[in-house]
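First comes one chain, alone, set out as C-alpha cells in the form predicted on its own.
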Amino acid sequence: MPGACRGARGRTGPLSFGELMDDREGRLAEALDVGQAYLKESSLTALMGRVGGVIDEVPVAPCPDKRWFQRSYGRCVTDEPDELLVGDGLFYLTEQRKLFLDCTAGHYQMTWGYDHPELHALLLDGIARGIVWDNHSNIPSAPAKRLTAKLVELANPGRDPAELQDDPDSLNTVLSGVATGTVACGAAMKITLIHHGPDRPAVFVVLDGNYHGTDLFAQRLRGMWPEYFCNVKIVAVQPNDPDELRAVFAEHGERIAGFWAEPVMMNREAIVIEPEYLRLARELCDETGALMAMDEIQTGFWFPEVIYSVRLGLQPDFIVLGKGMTAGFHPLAALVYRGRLDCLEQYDAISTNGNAPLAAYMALGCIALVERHADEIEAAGEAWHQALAQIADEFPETLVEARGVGHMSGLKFRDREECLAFHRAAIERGLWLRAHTYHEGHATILTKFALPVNQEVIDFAAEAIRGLLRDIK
C-alpha cells in the first residue's frame, strides 16, 4: 500500500513522527517545533545573550536514553538525557532546553552551520526535481557527474578544461563513489601501493599525529596494528622538521611508495603545516619516485579556494576531500588525482550509497556559497585567529599560542589540567569546543567555527574565553 506503513502486530497507516519516536503524546514534537521557532525567531544579540542558560519557553520532551549505546559513547547513560534537541545556524538546543553556541560546526563538517536556508531549499528544490536519494554507480545522474567536473576545475585553477582531459599529469580524475574520507584515502593508498609495485618493501613517510580515516590500514599509518602487517613500514616524522624530512628520504630513498599530510592537524592540535615544508616534500617526492597525498578532509570547503593545496599553490598526486563538502547533508568524500595513476578496477574503491546524487546537487550549492562569499569567509577566519591570538597575549601564564588558521584555530595551553579545565568551564557557559589532551603533552582548546561566524559572534566568543580564562588563574 503506497505511503502506508504496517507496523507491530499489523497495523497500517502512514509513517508519522509519533509512532516512530515513540511520542504519542506529542512532547518531543512540540519541544522541536518550539526550540526550532525560538532559535529562527530570535535576533543574533538576543541569542548570545543567553548562550549557557536554560530556555525556558521550550517545553521539556522526554527523549529516548543511551541504553544501547556503545560503551565509548555513553551506554546505558539513562538518567535525564542532555545532546542535541535542535539546532539553527551557529547554535542548538539540548534535550534539557540549555542554549549552546557551537564552536566546532558539528563536529567539523557543519560548514553552513545548522539547516542553512539556502541549503534547505536547495534540498526540497533538488528533491521537487526529480533528484534521486542515490543510484548505482554505473548509471550516475547529472549531479553526480557535474560535481566531479567542478572539483577537477577546482583543482586546477585557470586551467583548460580541453587541455587538462589530455593531461596524464594534471588533477583530472576524481573518484566519486565514495561516503567517506576513510575510504577516500583508502583509495589513495592502494593506488600508491600498486603504483610502489610489489617487489619491493613499501615505505609510507607520515607526519606524526596524523589522522586519515578509520580502516586497518589508515590506522595502521598512525602506529596501530603493528602486529597485522608485514611488508610495509611506517615512518612517522615531526611536522616542519625539513632536516628530519630529508634525511628519512636520503635513507629509505626509492623505497618511499607515498608521503602523507594534512596541512591543519586538527588531530594535532591544531599545527599548520609550512608551506615551505610541503614543498620540500613535493621536491624530495619527484626525486624518488614517490607520490604526494593531501588529506583535505578537515581543510577542504573551508577557505575561500575551496581545495586548500590550491591555498599554497601546490600540487600533490592526491587530493582527498570529505566532511564539510556537503555541509553535513549526507556523507560524502572524493579522491582528486592524476590521470597516469587511474589504475584501480571498478569495485577497488567504493561505497554503497557513495553516487548519492542528491548529496552531490548540495555538494555543488555548498560549493557555490563558498564562491560567492568568499572575501566573508577570509576575512571571518582571519579576526576569529587573530582574536585567540590576542587572547594569548593577554594570558601568556596559561596560553602558549594561537594554533590553526583560519576558522580552524585553537588555544595551547601550558597545562593539561587547566586546559581540561578551561574545557568544562566552557561547556558549562555553553560554548561547544573540543580539548585535544588525550596524547602526552597535549593540551589544546579547538574551534572549528560555521563559515556563516560574523564578527558580532567573534567578538562574544572571544570575551567569553577571557572571562573563563580569568576564572580558572
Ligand SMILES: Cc1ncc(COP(=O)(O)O)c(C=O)c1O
The other form holds:
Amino acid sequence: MPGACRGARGRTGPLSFGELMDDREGRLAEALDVGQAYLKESSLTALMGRVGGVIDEVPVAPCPDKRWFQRSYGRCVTDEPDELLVGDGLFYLTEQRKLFLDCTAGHYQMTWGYDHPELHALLLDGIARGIVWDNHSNIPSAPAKRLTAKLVELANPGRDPAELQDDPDSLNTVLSGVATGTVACGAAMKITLIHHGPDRPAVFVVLDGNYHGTDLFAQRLRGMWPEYFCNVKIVAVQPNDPDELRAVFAEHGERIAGFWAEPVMMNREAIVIEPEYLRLARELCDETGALMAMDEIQTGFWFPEVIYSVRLGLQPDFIVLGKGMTAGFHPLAALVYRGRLDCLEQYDAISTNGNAPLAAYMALGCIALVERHADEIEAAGEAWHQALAQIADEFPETLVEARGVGHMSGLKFRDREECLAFHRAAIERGLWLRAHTYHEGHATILTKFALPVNQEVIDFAAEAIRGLLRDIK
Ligand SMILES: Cc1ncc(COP(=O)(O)O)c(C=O)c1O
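Okay, that one was the form predicted on its own. Can I see the form predicted together with the named molecule too?
After this comes the whole thing, all chains and molecules, with the earlier chain placed first.
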C-alpha cells in the first residue's frame, strides 16, 4: 500500500485518520471499526469458539508493512501484513483477521488487557480534567507526585508516612522521572557504583540468565560487552543454589557492590527464586555492605500485594518497577529505594517522557484495580498455575514441569525442538504465547495472562494446550 511520500504541507482542517494513515478510501478505518465492534460485542464463549479462525465479518484492509523496520525487528516487504489490527480484553485480531487469545498480556505489560473499559474511561477523564500528557520534571504535577506516595505506601504496608519520611533506611524514595525499566535499572546500578566507590573493583553478583534491560551496563550483567569494561567484575550464579551464593560472597566479600535478582526469571524459563534464597542474599548483602536490587519489572502489579517483595516480606535496597505499572499506557517506570541512597543528581537518571502525569494517572488506576480485585487475582493466578501443573503431570514424556507462579507460569519441555514445534502449533491454533529456547538447554513455553483472565478462559486455554500436546506426539 505505501504510496509515494506525500507531505501535509498547506493542508487545512482537522487532522484525519484517512490522511495520517494514508487510508483515503477508509478501508483500514472500517476494518478497525468492525473488528473492534466484533471483539467488544461477542460473548466470551463466542470468542473462545473462534480462536485461531479467520473472522470473515471483518473486512480485509490494506495495511502498512514493515519495510522500513530494522532487520532484527522483522524488516520485510509483504503484501499481506499480519500484525495486530485491534485488541480488546484478552483477545486480538490480526490484519488478516485471525483471532488470537493473548496469553502474554501484550509483551507482559498490558496488565488489564487491551482497552480495559475503566482505564479507557479514566484516560478520557484525565484528559478532560486537564492532566497534561507530559511536562518538565522540575514542575511535576499532581498525579506524578501522588504516584510516588502510592508506591512508597505499597512498599511499606502498614507504616505511618510521617515516620517513614524520617527513616532513611526505609524504602521511602522514588525516582519517577524515567520512562523505561532499563533506565530505572540503570539508576539503581549507578547508585550501587557510587555507594561502592571508585577506588576498588566493583563486583556485581547476578543470576545466570538475568535480564535487567537493554543499556550497556545492564547487558554487561548478562555477559555482553566484556571487552569494554574494566574495574567491574560480573559473577553470575545459578539461581537457587545457596552454597554457590555463600561461596561467592565469601570469595569477594566487601568487593561486592550489588546483588541483582528477578524474583521470577521470565527471561530464563520462569524460574521462581525461592524466598529463602533471597533472604540469604539479603543477609549476605548486609554482612558485606552490598546493595540488593529486586528487579520487579515483571512481577510488579501482577499480584494482590502489587509489589512481589512485599508478598515475600523482603526489604531489598532497590525495587525496580515498570512495564505493567501503567497497564501499557506509555511510558513510565520507577525506582523505589532507601532514602539514605539518594545520591544521584537530577540529570543522572532521567527520561524526557518520564514525568508523564497522564501515565502516572493511569498507573494509579491500574494499582487501584489490582487492590480492588486482589482476591480474584490471587484465585485466577493459582488456578492457571495449577492447570499447567496438572497438564505437566498428564504429559510426563513431553514435559518436565510447570514453572513460574500465578499468571506468570510456563511449561518446561524435555526437548527444545518439541517446544518449538509446540510454539508453532500454538500460534497456528490462535494462542499467542512465548517460547523461551534461545539458550542451550532452554525449552519453556511462557505465559503471563492479563489480570482479567477468569476460570472460563483458563479452562479453554488448558484444553487447547492439551490438544496441541496430543497432536505433536
Ligand atoms: C526483568 C526485566 N528487567 C528490565 C527490563 C527492561 O525494561 P524496559 O523494556 O521497560 O526497558 C525488562 C523488560 O522486559 C525485564 O523483563
